[in-house]
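First, one chain by itself in structure tokens, the form predicted alone.
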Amino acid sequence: MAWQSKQREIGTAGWGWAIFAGIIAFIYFFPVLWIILTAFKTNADILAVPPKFFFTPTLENFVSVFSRSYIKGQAAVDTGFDRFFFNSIFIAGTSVLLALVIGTLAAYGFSRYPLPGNDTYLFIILTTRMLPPIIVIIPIFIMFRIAGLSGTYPGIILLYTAFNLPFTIWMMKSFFDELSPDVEDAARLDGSSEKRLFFKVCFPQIIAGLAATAVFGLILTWNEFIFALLLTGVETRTVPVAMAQTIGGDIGVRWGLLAAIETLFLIPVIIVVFVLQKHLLRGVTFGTIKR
């Protein structure tokens, strides 16, 4: 009886913590939920006082995102979102992929073949991420102008890759450090080359780390605004810059259009996180949980 009573107490406490966690999660998620609801409202429902939680949904805001259209007498606006959306996917995806490839190889070298002063080199790499982007924007802007990279895909991709590399190297080095060198030594004794050792022994064990690093790198690049605003052109502009430019003008802020763009902007990151979710928990806890 005492055991059953203890189990009921544990079960009650578990439900209490679950409800508490659900309330906190709802508070944090509510702004995102409100943006999604706004994307399905008419302009009258958006500006209604008090705010409307129950309304007749409409898709006119999403139609306006991809086409030049009139909404209740307002002027026509060509958002060009399809091009900006492609730019964000292409630039973020390419830069994160390059950072993963270069950063993983560099992290493997730092972990398995340390040089004299290895910690100093790693600290110097980390210092490139210590400064806010606004501090270095002037010299980068000048370099881009001199090199002819302003408004080009290679320019912004190389810049994002450079800023993602320190994070990638430090993350992936921690994963390589957690791998047992005994397995690698055994593979060397069996005649495995260093290339085969990396791809057949080490690489399969760091998939979770790659997934976690890719998600964090994608979020940082996907939401970046300062560099995209100053270093991209009309043809290479990304969604965050395009969203900022929908604010203002003669017709004022079109909240429905802005909310629809933001809702669509959330979808790729949600898809990536959903696809990689089975690796994320292991990736962010690697080294703290022994299997």
The other form holds:
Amino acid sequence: MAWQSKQREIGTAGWGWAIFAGIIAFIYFFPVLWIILTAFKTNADILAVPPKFFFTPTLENFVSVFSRSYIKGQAAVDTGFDRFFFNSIFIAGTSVLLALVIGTLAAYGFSRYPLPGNDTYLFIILTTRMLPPIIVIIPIFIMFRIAGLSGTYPGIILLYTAFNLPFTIWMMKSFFDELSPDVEDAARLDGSSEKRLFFKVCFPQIIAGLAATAVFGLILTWNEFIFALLLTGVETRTVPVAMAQTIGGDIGVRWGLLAAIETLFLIPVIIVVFVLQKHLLRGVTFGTIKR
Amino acid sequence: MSILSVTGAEKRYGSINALAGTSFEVEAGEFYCLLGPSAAGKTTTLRAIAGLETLDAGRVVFDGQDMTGQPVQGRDMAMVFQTFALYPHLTARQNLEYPLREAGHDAGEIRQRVGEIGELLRIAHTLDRKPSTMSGGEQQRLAIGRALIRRPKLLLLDEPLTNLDAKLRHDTRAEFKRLHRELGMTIVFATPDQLEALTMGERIAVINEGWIVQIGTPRELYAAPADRFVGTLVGAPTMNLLPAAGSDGKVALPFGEIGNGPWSKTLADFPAETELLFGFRPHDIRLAGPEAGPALRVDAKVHLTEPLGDITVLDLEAGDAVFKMVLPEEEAVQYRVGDRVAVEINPDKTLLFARDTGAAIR
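Please supply the corresponding structure for the form predicted in complex with the partner chain (the preceding block corresponds to the form predicted alone).
And the full complex, kicking off with our chain again.
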């Protein structure tokens, strides 16, 4: 067939295209590469003109992230980035996990036991994500003040959970919709209770979807800035906020320190994507292949 | 003794009447077929028996117990779905184990039964594979195995052959008969294919638009259909139906008049010029012999030939009516399109239906 002869095997695209793709990829990743390089440079190397690609690497910036304190006003303040990293991981992890648990159960309900006006409920849930955060931030800020949630872990976790829920419900519902209801009926006939058939039959089938949803949620939450800026306190501050605050200060912008923080900030995202990549691909392509 | 009885089952989906008062009884150990076109209510009937659908009215009694409104779980019956509905995340072995684990059997018992079923259905070599990597036939046998492994009293089969290719279907029909004979289980088999119903069913319930139209053995349905629907559904090629008018116990056809049928007596009481449909099967037409007999002789013209290998279907044209006839291949080779052929229709095997209601007259 004519169309078959056009198909090539992987690896036979030719060197020209491979180099071209490599150049494009390099341009895309150059900022990331530059940040990583900067993180290993001394201050002199960072500010050198023309920029240096070859230099003696140093770990002093990374040491500074965790141990150097800086002077603010009269007092020495600990940079405390270990704390901020813990906060980011704890807050993002907990809220995504909560959103997955609640969202998956809700999605199963929406998919399998539709209420009258099911689509309306789903639409309303989605509308909570249509407003830009900056619009809802003031009422939320006031509500948190009154409820005493400002600056607390439960407060920010609750907010991020609510923030992740619509997306989780919509994603998970589409995965449940894809499952054959016959399979569930078969499990009922095989003697499974509704609870067991959810955990033993439905749940194992949507793990790929769960992984994909988790990755999107984690990245979104990990990078979130505005809510964190206004609703976390000194104790509960996350890395993006702390990073922004590092830019200011009395001794100018410390590029090396900032680059080191950013490099460290990238690592968890890369790990998560790497670990879940197999599921991620299946998750985002779920339902696109006709059975 | 009947093991399953469905009485006055009714089910509506919105404005659609899926079941409109379906009633039938299945004897213990019987191979019972539900035959009907798609959307006739076959699947709904099976699902209602299994408890997967709640009936709006009517009762399902199984093994002496009223099952109406009882939960699905714990019924001593199993079902094979048209889509097979295998657990995609489990291997074939785990699929077979699932119902036994849910029933709380011990590991030794489970291993033994999985081994037995693997042998019985010839899927022992695929047990460690996921369903998605198995062929259609293997998936289907696995689905049957998962249903049989609990040794249920009743097996519900919802068009299990529809998703298979033609060759496999033929083999599997024989397989089902073998399993039924070996296991002595009661089977309710839903199918849209009259051939499957005739070859496998001990009794057949013909279902249409949520109604049971007729219940009978394959022979009864073939020889004495209750109405025009059953008449044309059962038998291949489809029965010939010609518009006709009846008077004095005789039927006027486009190519002559025929009497002395099994319907003659009844027809005699009908008013003259009653509008009828005259039915005769392509298999019941013979080439005319030299001397005239009691049969109606028709001089026809060959309109079309369809060779099917061992037999040939001839489309014949006579007095602006077209009907089909089946001939063995060696007799049919002599006829070309346009040839004249004299045939006989034996009145004994002809059928008569009222044109308005479709009901059989006999």
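Residue numbers count along the first chain shown, from 1. So that the term is clear: the rigid core is the largest set of C-alpha atoms that superpose within 1.5 Å between two forms. None of these values were measured; they are calculated from a predicted model.
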item	value
Yes/no, I267 Cα shift of 2 Å or more between these two forms with rigid core fixed	no
Core-referenced Cα shift (Å), F20, between these two forms	3.6
